[in-house]
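Form predicted on its own, single chain, as structure tokens, below.
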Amino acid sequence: MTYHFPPNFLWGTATAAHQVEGNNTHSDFWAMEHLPNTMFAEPSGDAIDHYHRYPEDIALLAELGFNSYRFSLEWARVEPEDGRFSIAALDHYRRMCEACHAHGLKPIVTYHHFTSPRWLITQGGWENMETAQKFARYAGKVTQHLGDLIDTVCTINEVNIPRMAALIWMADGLDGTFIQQAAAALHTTPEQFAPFMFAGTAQGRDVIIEAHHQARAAIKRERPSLPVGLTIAMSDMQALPGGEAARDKMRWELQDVFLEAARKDDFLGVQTYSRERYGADGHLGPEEGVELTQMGYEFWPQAIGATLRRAHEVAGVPMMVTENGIGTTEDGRRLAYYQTALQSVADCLRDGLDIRGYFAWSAFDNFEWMLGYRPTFGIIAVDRASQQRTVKPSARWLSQVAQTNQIG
């Protein structure tokens, strides 16, 4: 059955600066990638050189029929030293926004996507409440310089990822040697080491939420009508018999407290890849026999429908799917994932949920944080030796959906 999406629905893809730009030398992640005992499979290096190749990349996304592009700014480029802003970096991002407009793409701009300036980590990072003020100062400066060209602002990408990492992925603790070396490289102590992704304490949670709220206020002072929200990583959290209490406790810790913090925002970005299962003893691994992706997640594209419904129930604000996709070497499975996921989004729209856009993750195969370049999420392949881009069949299918504004 054919479904027509609402008029003015946003269709796009997404990237993050550190994952695509290359040579982000002032950031905390760059320092951590180059440690002798690093957690990272490889350094980001030149990435896909999007910093220089954005004109062609944006033109390619427009050619595919998308009407928007979600990308992030690199705080470490914009403010390489505490209080000293680079007009050259701000002008670079202004040119990116102008390129989007020239090709009919609305810029959906994320102000922080995991990476931070080195100096911020030296000062206590994301467990120091002063970081909220520093981030708001940066957000105000960016909005002053770029706000007239930005369509929508995501303040912080996946505000709950640090908490998720601490309570699930890194629950057994981090490698002590890595922490010692990273802390030394960033001129802090192991006890005060708090890059964004490692700020998983309750204090880190509170700092991140406060940073969002202060940044939102700073942005609104500059541009009162500019839509502002945050994005949250949401899995479909399912309880097996006897697992309801464990699921509900973790759902509050990892999702609901952040959804509640977004209730006064203009919108909420929902970012979903799979489901999580909970039993009486807590978090369970993938179900036996279910297909897994390169990331070890279950192939579970219908999760996006469940997370949109949960976000609507708790936050009660308009939503966008700001990330959704799959890491796989088989583009046929990527296409199947998107087909099922978008049917789930359509079902939510039929039921009256206010969903205003869908952004596939990712525009390009890129640097996947600790896992390096092995996982491939892109709808566009990149040969990093030649930097040649190759459009995948899944991109062609999404292109058709975007241009017709319908599926089915």
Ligand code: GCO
Given for the second form:
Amino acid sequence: MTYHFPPNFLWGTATAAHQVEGNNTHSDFWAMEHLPNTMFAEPSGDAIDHYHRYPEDIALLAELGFNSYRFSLEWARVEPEDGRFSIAALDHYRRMCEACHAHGLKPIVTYHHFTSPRWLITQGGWENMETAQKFARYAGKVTQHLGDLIDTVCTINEVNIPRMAALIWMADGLDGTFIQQAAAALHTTPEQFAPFMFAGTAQGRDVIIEAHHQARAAIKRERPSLPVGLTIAMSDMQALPGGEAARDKMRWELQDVFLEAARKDDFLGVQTYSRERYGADGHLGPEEGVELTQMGYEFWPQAIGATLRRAHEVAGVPMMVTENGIGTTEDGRRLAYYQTALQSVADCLRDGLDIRGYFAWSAFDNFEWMLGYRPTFGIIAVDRASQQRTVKPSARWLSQVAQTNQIG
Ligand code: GCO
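Right, and the form predicted together with the named molecule of this protein, after the form predicted on its own?
Complete assembly follows, chain above in first position.
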């Protein structure tokens, strides 16, 4: 059955500065990527050189028929030293926004996507409450300089990722040698080492939420009408019989606390990739027989519908799917993923949920953090030796959807 999306629905793709720009040498991640005992599969290096190639990249996204583009600013470029703002960097991002407008793409701009300036980590990073003010100062400055060109702001990408890392992925602790080396490289102690991803304590959570609230206020002071929200990573948290209590406890810690913190926002960015199952003893691995993605989690595109419904219930604000996608070498599986995912977004809209847009993760194959360049999430492939871009069939399919504003 054909479904027509609402008029003005935003169709786009998403990227993050550190994953695509290349040479973010002032950032904490750059330092961590280059340690002798690094946890990173490889350094980000030139990435896909989006810093210089954004004009062609944005033109390509427009050619595909999208009407918006979600990208992030690199705080370490904008404020390479505490309190010292680079007007040249701010001008660069202004030009990016201008390029979007020239091509009919609405810029959805994320102010923080995992990476931070090195100096912030030296000062205690995301476990230090003063970071909230520093982030708000930066957010105010950015908004003053380019707020007139921004359509929507996502303050912090995936506010809950540090908690998720601490309570699930890194629950057994981190490699001590890595932490020691990283702390030394960032001029702090292993006890106070708190880049965003590693700020997984309850204090880290409070700092991040406070940073969002203070940034929102700083942005609104500059431009009261600019829509502001945060984004959250949500898997569909399912309980097997007997697993309800374990699931509910985790769901509170990993999702609900943050959804409640977003209740006064203009919108919420929902980012979903898969589901997670809970049994009586807690978190379970993938179910036997279910196809896995390159990331090792289940191919479960219908998760997006479930998470949108949950977010609606708890946060109750307008929503955007700010990321959704799959790491796979088989583009046919990506296409199948998007087909099912968009059907489930359409079902939510039919049920009256207020969903304003859909952003595929990702526009391009890019630097997948600790896993390096191996996982490929892009709807556009990149040959990193020549930096040549090649549109994949899944991009053509999404392009059709975006241009007709409907799925069949
Ligand atoms: C995240 C980030 C992206 C990732 C994507 C694929 O969700 O972790 O926002 O930077 O690359 O999710 O794993």
